[in-house]
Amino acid sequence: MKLEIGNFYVKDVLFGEETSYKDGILTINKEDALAFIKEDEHITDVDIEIAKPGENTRIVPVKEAVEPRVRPDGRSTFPGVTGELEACGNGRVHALKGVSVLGVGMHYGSFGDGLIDMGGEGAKYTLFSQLINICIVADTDEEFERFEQQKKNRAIRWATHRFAEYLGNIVKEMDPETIDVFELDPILKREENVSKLPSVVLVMQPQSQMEELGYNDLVYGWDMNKYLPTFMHPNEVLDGALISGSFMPASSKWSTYDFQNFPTIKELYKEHGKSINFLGVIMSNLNVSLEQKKRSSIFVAQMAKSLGADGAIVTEEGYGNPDADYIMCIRALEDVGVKTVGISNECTGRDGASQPLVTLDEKADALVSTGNVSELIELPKADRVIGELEALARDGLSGGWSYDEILGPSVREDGSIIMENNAMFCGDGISGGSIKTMKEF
C-alpha cells in the first residue's frame, strides 16, 4: 500500500469574503461556514472563532481535533463516518498542515474534555498550542446528556469532522507544496536487506471500554467496544480509518488529529529499512472484564509471534482499568518471545509517589512514561476565552472541580485556574509526540 499525503502549509487563518487558499493563507467565508455546519439540525447553536500560537487565549471545553484534509479522488475523508464506507490508506490525501479544527462546547463541557492554553505558561502542556485552531464553538439539542458528567457530544464532534472536510475541500484540485509517501512492501516480499533487520510491530490499544456504544473510538466508523485485535497497515491509521471518541481524561486521549498525525508510526516509518523492518499495526483493544483483556493479549500475541516479531512497542490511551490490558499484552509478549517497550503516562498522585499504573508485572521491564495525569498545573487569568471557563469547575472535567478543601475551586473569581494535568488536552502526547522529559534529583 502505497500513501502519498499532500501538504500545504498554513501560515495564517483569517476570515473573509471567500473560502480559499493561496500563499500560505487559509481565508474563510464565516457566513458560508457557518451555514455548512448548521445544515445538522442537532446544532442549535455556533460561531466559529480563530486561536493563534502566542496569543493569551484559552480554550474549554475541548471534544476533538481533527485536521482538515480531502481526498482528490472524492472517496471520505473519514470512510463509514463523514461517507460511505471505503478502503483507506492508499492513493492520495491533500492536508492543511499546521492547523487543526477544534470542536468546542459553548456551554457545557465532558468528564473527557480538556484545556488548551495558546500562549504564556499554559502553552507548554499541549502541542496544540503551537497550531492554528479553527474553533467550532457549538450548542446542541442533546438534551439527555445535558447534565451528565459523560456525554456522547456527538453532534458536536460529528460537526468537526465535516468541517475539517469542508476546508480540505479547498485544495482538492491544487498541487501540493510538499508530498510525504508512506509504503511498504507486502511483509513476505521484502528485499533481503529489509528482511533481515529487527521487525518490530506497533501494537496500539484505542479507548473502547465504554459499553454502551457512541463514546469509543470508530475504526471504520464501527465501535471499537465490539472490535477484536486485527492486524492493520499502519497507511490506514494515518488516513482516517480511526476517530477519537468521548471517553477518557483529555490528557490521555488520541485525537483524531492524533491518529492522522501518529508520531510513533512516522518514527518506524524513518527507520524501516535502515534500523528496523516495520512489520505494521495490530490494533488492539481495551476491555472492561479480566477475560476480556485476556483474550485481546492472547490474540496480540499470537499475531506478533506469526508475523515473525523480534520486537514490539505497546500504547494504550488511557490510564487506570486500561493499565491491566497494557501490562498483561507486555507480559504476554513477552511469554511468547517478543521483546516489548510500552508508552503511557502515570497517575502518580499529586504528590508524584504513588503506584504509577494500576497493575505492574516484572516483565514489564522496558516503560516510557509521558507524564502524571494528576500533576496540579496553575494559570494565571488569560485575556481571552472560547468556549466557557466555568465547565472546567462545574461539569466534571477529569482534572477540574467546582471545590476543594484546601485547593479551593478550579476556576477563581479573578479568572486564574488550578487543576490537574488531566483536563490537559492531548497533553500527555502518548501518540509519540510528548514534549516532556525526566528530571534527576
Second form
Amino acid sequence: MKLEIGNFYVKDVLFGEETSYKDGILTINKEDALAFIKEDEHITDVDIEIAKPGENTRIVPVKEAVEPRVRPDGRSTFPGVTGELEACGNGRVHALKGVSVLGVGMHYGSFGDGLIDMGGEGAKYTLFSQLINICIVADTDEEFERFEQQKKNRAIRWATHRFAEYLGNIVKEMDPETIDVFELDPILKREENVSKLPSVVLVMQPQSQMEELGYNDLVYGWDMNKYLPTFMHPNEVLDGALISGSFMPASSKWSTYDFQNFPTIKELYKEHGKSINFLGVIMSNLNVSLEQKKRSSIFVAQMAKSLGADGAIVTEEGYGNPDADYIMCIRALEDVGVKTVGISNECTGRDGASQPLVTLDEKADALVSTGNVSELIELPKADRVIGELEALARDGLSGGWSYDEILGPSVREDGSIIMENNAMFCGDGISGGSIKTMKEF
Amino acid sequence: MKKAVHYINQFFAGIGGEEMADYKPEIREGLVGPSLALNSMIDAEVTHTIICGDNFMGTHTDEAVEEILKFLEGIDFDIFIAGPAFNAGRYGVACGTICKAVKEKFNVEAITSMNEENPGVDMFKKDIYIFKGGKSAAKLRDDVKKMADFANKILNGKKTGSADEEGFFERGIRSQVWLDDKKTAARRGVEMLIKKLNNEEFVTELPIPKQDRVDIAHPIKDLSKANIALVTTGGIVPVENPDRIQSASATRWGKYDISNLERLESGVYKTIHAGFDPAAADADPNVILPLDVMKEYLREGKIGKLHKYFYSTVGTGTTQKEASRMGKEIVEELKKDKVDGVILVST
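Would you mind giving the form predicted in complex with its partner chain, to go alongside the form predicted alone above?
Expanding to the full complex; the earlier chain stays at the top.
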C-alpha cells in the first residue's frame, strides 16, 4: 500500500474575496465558508476566527482539530464521516500544512474539551500553539446535552471535518510543493534485507470507553466501543480512517489532526528497512470492564505473535482507567515474547506523589512518559479569547473547576486562569509529539 | 546573611564513640567538627551546631526530638543540615528523624546525606532531601559539598533540578519537564525499542518498583497435629515495650512468652502502633493478637500446639526492606522451633 501526501505549506491565512491558495497564502471568503458550515441545520450560530502563533490569544473550549485535506480522485477525506465509505491509505491526498481547523464552542464546553494559548507562557503547553488555527466557533441545536458535562459535540465535530475537506478542496487540482511517500510492501513479500530485521508492530488504543454510542473515536465511521482489535495499515491511520471522539480529557486526547500526523507512526516509518521491519498497526481499543480489557489484550498478543512481531510499541489515548488496558496489553505482549515499549502520560497528582499509572507491572520495563495530567498551571489574562473563557470553569472541563476553597475558580475576574494540565488541548502529545518527560524531584 | 543550623552526632563532635552514644542533645553556638566544612561552602552562616548521641536519639526519640525543637524555637535560621551520615545506620536514622521533625515544625528545607545502604534512606527519602553519600567519613568533604551546593540554590532562590541532576534520593515526587534536546516521545520510544530489541541497555522513563511477591503456602494437612504461632504487625507488646519497638517506621521486633497465659490482659499488654486508634486494642489486646481464641482451639483439639512465643512489630510506615528483613529473622526462629503454620495478624 502506497500513500502520497502532497504538502502545501501555509504561511498565512487571511479572509478575502476569493477563497484561494497562492504562494503560501490561504485566503478564505468568510461568507461562503459560513454558508457552507451552516448547510448543517444543527449549527445555529457560527463564526470563523483565525489564531496565529505568538499572538496573545486564548482558545477555549476546543473540541476537535483537523488538518485540511482533500483527495484529488474524489474519494472522501474521512470515509464514512464526510462522505461515502471507501478504502483509504493508498493513492494521493493533498494537505494544507501548518494549519488546523479547530472546532470551538461559542459558549459551552464539555469534559473532554481543552484550551490553547497561542502565545506567552501558555504556548509551551500544547503543540497546537505552533499552528495557524482556523477556528469554527459555533453553537448548535443539541439542546439535550447543552448543560451536560459529557457532550457528543457531533455538529461541531462534523463541521470541522467537513470544513477541513472544504479548505482542502482549494488545492485539489494543484501541484504540491513536496510529497511524502508512505509505503510498505505486503508483510510476506518484503525484500530479504528488510524481512531479516527485527519485526515491529504499533499497538494503538484509541478512546472507546463510552458504552453509549456517539462519544467514541470512529474507525471508518464505526464507533469503536463496538469493536475488537484489528490489523490495520499505518497509512489508513494517516489518511483519515480514524476520527477523534468527544470524551477523553483534553491533554490525553488524540485529535483527528493527531491521527493524520501520528508522530509515532512516522518515526517507525523512518526506521523501516534500516533498523526494523515495520509490520503495521494492531488497532486495539479501550474498555470498561476487566473482561473486555482482557479480551482485547488476548486479541492483540495473538495477532502480534502470529504476525511474527519481535517488538511492539503500545500507546493509549487516555489516562486513569485506560492505564489498566495499557499495562495489561504490554504484559500480554511480553508474556508471548514480544519486547514492548509503552508511550503514555502519567497522573501523579498535584503534589506529584501519587502512583503514576493506575496499574503497574514489572514487565512494563520500557516506558516513555509524555507529561503529567495533574500539573497545576497558572496563566495571565489573554488579550483575546476565541470561544468563551468561562467554559473552562463552568462546564466541567477535565482540568477546570468553578470552585476551590484554596485555589478559587479556574477563571478569575481579571481574566487570568488556574487549571490542571488535564485541560490543555492534546497537551501531553501522546501520539508522539511530546517533548516533555517526567522526572523525580 | 542567611543562617543555617547543623546537626551532628557525638562521634563527629569529638565527644566519643560507642561509649558516648547515649549523649543527650546539646546545642552549641558556632562550629563543631564537620560544621567547619559546611560553613566554608554554604552561602549562609552556620550559627549553631546541635549534637546528640545516636543511641539517645534511637531509644529516646520523642524526648530527643522535643528537646532539639525547643533549642531551635528561639533561633532564627533559613535552612537545616544534618550529617553526612555515610553508612552509619543509627546516625542516618537520627539525621532523618530530626530533619523531618524540623521541616514539619519550622517549615524550612532540611537536607542530609547518607550512603544508599543506610536504612535511614528508605525511611526518610520521601520526607526530606537525602543526598547520595559515601560509605565512610573519607567522603566527608564531598558529601558536605553536595549538600551545600543544593542548599545554596535554595538559599539564593534558584530553581532546583531533578533528583538525578542534583544527586538526592528520589522522593517519589514526579513532575513534568521539557527536554532541552526537544526529542519527541515518538523518537524516544522508537530508540528505546531498538535498544530493547538488540539487547542493549535502555533507560525507562517510568521505573516500576520491584514487587517482592511471596508464593502462597501449601495448606496444612492435619491442623490437629500442627504447631501454630501468632505473629502480628499490630504492635501488641507488654506495656513497658521492653524491646523499644518504634510506633511507626519500625526496625525492631520482639518475642514474648505466652505459654502460661490464657488471654492477654488489658493493662499488661497494649498496642504501640501509631497508625490506628488504639482504644479497642488497649482495652482488649486479644482483638489483635487472638490468644484467647487460639487457647480455645487448643483445648478443642483444633490445633495440635500453640507456639510458646508470639512475635510482634509495627507495620505502619515500615519500609518494605525493613519488613522483609524482620520477617526473615522471625521465620528463622519459627523454623528452628518447628512451627508448622503462622497466623499473621495485621491491622
